[in-house]
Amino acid sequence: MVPFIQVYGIYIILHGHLSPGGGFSGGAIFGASLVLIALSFNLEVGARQISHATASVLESGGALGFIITGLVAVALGGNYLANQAAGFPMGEAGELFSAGAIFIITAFLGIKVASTIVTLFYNIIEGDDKSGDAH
């Protein structure tokens, strides 16, 4: 089931500007599918899909991509995260690339949300026993 859940999550991310959904809900679906692997098998199998370190890098990358997209709009003469006003090509209505920067923003947001869910899962599972205290 996991590959089908992941394809659905990607679909929700990529079509969020055309239908209900978007980066947050699609990212939550995709991230939950990665957690499902670790819960269904074990943490080692889940870590082979996406490690804690990789999830942290993707989390930072998603946020950085979101920030850079906003700065590109400023560089093009618009406000932060401006879309059509900044000159992003709008395309044909109803097509996948028909919303200018919205498609890019939701893709980065989906990466950020999915990796945040995985990072939070690993942090909860690993616990906060890094101090070396025996409980």
Given for the second form:
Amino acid sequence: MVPFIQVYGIYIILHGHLSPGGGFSGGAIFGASLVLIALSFNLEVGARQISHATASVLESGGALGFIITGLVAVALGGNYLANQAAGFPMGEAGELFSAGAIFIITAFLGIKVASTIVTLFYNIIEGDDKSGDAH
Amino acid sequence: MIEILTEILNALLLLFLVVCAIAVAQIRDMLSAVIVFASFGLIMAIVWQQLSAPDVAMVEAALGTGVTTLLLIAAISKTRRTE
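Having displayed the form predicted on its own, please output the structure of the form predicted in complex with the partner chain.
First the chain shown before, then all remaining chains and molecules of the complex.
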């Protein structure tokens, strides 16, 4: 079941600029799929998929990628997060890779949200004792 | 005909929403309250869809039903189950 949820989450992230969805909702679905592994088996199996440290690094990396993508527009002579004004091509309806920087920004936002949800779950479950089991 | 059926569906959804909201506040067992709250989120997602807000419906279904329930169950497993 989990791979299908993850494919759906990635689909929503990638098509965020064409159809309903986007980085936040797709990232939430993707993060929930990773948490479901830890909840249905135990914390060790979940940590084999994505560990607490990896999730923390991805969380910071997603935010960093978002900022850097915004600053690329500044380097090209536009405002922060500018799209058309900085020379990126505008989107065309129905074309997947057509909306310039929005595509990249949405992907980073999805990584950020997914890893944030995983980190939230690990923080609550582990709590004081680091050896905690999910049940 | 289809408009009347849609109106009936909307009325039933909203009625169920109110019933769920009252039940969450009344139930003493925490785990049952969390499960009723998840069904509240699911009905809310369908209501958002009926209000022509598919974006919000998607976020509500993923966060309100999925992640919130997971985090609340995790919190219950760390604390007591009854009030």
